[in-house]
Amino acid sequence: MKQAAESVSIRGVEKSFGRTKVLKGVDLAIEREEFVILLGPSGCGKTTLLRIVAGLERAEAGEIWISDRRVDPLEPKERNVAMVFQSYALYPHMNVFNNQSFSLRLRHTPKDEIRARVHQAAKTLGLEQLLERYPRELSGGQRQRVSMGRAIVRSPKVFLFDEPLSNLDAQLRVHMRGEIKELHHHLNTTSIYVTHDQVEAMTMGDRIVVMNGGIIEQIGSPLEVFDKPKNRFVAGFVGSPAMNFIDGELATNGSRLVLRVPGQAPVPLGEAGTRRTSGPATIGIRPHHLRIVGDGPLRGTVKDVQPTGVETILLCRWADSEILIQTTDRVLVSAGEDINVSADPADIHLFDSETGERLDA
């Protein structure tokens, strides 16, 4: 049941609720057959943007184009998009077959075609044995499959997902992530997926669009956003555990750039090159890039040890900051002990303390 995917172009979209402006001139181009993640904290505008694409909300300014057709003046049913909701949105008095066929019956689709489409969607999603069951008789994962099947039978050009996995338990979420990716590739459709879970974003998307406060902070592949965050917000939001941040003053030691922090040894940042070499700055270090060593520039006190089996996470106090260390080594340290920590300068991110923008290349 492959569809002819179409591109989506979002141009200068603005939206307010009362005096609160939730979208501030958003521009985004999505290619045919692309799987794009809208990622950000609650209230950043990602779900509002998705609903505007679907036609469930109206923008105050801007345009929505699907391929060469402007759709923002059109009603939702005229846009040829399908939306999968967080709450499943199934009719409790209808069985699976009738839930999936409801939109087709509203359009007076011939009965033979309805049956063929529903059975094809059920086969794609492994629901063939469940067509006579009611939503109350299904598990959470089965209900989400029915919700996706209801979207598939409409043969949409664009799929919209609004946090579809947030009501599922952790193990089922991992399984359903794989199913949604497989479905996307099977249908060759264009997909826009909203989530606040950056693990979902990293594992599912072709590109991630990081949103914050109604604007787009960064667009890139999962590894681009993870390895080269454009600013401190992106650096702190993408990654689990979150990136560590330490404030200090930039200085040079010969040709080397260092960060000076009161009461600590200078943190080496590599060759100075053309980067700024003085003034306040913030470094960011991901927890898995920190190593416990016999002698290192970061000397802190362990506050908590959190073994998870595969890895150990240490919460440490360092200068006026708390830092996390993530290691797969079986470390033999306890709360209250002092440890020395180091990081490869190539793994340290440098940000402007005032603007939060990235300073290093």
Contents of the next structure:
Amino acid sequence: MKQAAESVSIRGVEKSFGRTKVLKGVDLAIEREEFVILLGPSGCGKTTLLRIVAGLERAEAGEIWISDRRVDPLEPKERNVAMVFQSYALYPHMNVFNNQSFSLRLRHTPKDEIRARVHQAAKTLGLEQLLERYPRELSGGQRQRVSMGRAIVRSPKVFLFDEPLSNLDAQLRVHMRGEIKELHHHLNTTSIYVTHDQVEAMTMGDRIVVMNGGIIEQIGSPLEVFDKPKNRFVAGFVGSPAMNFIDGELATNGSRLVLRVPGQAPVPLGEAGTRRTSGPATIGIRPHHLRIVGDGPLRGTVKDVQPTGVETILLCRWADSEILIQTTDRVLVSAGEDINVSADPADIHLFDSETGERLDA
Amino acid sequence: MRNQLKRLASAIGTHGFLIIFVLISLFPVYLMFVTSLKSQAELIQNVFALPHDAKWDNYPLIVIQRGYYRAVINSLLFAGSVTIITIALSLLAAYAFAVFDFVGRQLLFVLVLVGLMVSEVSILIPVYQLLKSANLLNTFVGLVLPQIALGLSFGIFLMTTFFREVPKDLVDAARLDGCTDLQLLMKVMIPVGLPAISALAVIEFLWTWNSFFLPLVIATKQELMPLAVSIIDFMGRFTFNYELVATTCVIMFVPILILYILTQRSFRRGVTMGAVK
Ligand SMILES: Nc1ncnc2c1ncn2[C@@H]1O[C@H](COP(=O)(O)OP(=O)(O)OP(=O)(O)O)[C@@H](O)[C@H]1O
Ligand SMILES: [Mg+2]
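Let's compare: the form predicted on its own is above, so bring in the form predicted together with the partner chain.
Below, the chain from earlier opens the complete complex, with every other chain and molecule after it.
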């Protein structure tokens, strides 16, 4: 069932539906055996991009290459790409065995080989007992597995996953996450995986591609994207709870850079090594980087305290700004109290207020 | 206690209503059946009651002596071939309307829907003229063609509606699995659409089986005449053989009953489809 994996190259792909431009020039090179995550808000074009790679949709401009073969003029079945749909899309009139063997039967694969391959896939996915069942007789998790099995038996060159776990409950999702990852290593295929689940994106992928409004905002390893978001959108989208943003004016205080926030003490930003030392800017601080300290520069009123056991989330407000603080300490503040918070300058991200581009290195 | 009484009362009410409804619906069937077992003399004295002396001879009299087995065969051939051809054509057209994107799809579909409003009687004379000039009067082809044309609008409409409900992902999955257009139709759409198809088959068969005006005008020769038309043989200008008409009606009724029993399960599913997911 193993097969040399292939690289995928998406070059300048554009797509419109009617007058709306859904993909505005997407370039993405995926290495062989890589597991790439497409992450982005609803409607940003993730599914559309996946469908273009699969051949279910035609792009107006751009090319799709699988290894050294240009595939965008080809029919879906000639691309040797398998897709796992969010809805599973199992054939309701076929039992599990026939669902999985359908593609092989269409290609007139010898019966013995079909049997062997389906049983192999069923073993990998723990479906051996279910081969005679019909989709309506399966649970959600089992259906999900069958739809993966259907993709595996074909030994495709490229696997496409479109939010395959979003219909499962939380526990099963964690379990299947592990299974898909294991499967990926086991089969050595190249995979593109669409999700808008933060945890899935962070834990499963070799690289994350953050999309927004039909363009790619950033490509990088999960930690790169998390630690060095290229712009304000990525910073705000990746990570949960989301990053806090505070607007202000850049200024220098000796050799140090600070952000002046109306009604607050200047927030120290470290050495003035950035591209700019004045003008409007936005800082981003992740909730878990904020600490409650008596002499912190930012002062606000606690509006809500949400203890979850492991950690506590505080909602803090001043003027018309609102920030979240996430801490594993057992904090002894209650709603209505005023607190001061600060963050290590190294943990503060700096963005241009207008373009949203990252300013610090 | 109070509650139980209430529930009992409502059960009696519902069932009572249903029983009355069934009795009213079955009464014509009963009347038709007992009439077919009476002689003309008995029928005059006793219209509604069971016959004193069941006269089963009416059946062989009609089917064999008077040669109506011919009409039964004609009807079966007529309804059978119309049903099969209509379904085949409806499936192909509906598949195209539901799955493919082509120029003029909307317009064509509207034209198909317009066909739903065409009544049989209103086109009787033009169809007659047309068949006459094509030398198709009193031929099987001439009998079948207009009937198919009349049924096609409904068939296409029903199947398109059903095929549109088939999830897009399912179609895409089949494409990725390697289906050609024809394979997609044969191996996925048709099996998935079976409830709708059997509903359509029953409706189409019934409708053709009972069809009267078109065959009356087109098939005037005995060799071609379907059962529904042959009933007029018993309606003379001065006489009206009720018991023989009833016998023919019972004969007409039997295949419908069989068909309904055979397809009952999927027919019921088809009729209520869309009501529940
Ligand atoms: N067949 C279509 N016809 C018209 N518009 C479409 C079609 N398919 C997608 N779109 C539009 O294209 C945009 C991108 O859709 P797409 O399904 O790729 O989003 P997505 O990133 O997968 O979102 P989600 O996370 O909600 O699945 C959306 O605005 C959607 O409305
Ligand atoms: Mg999507």
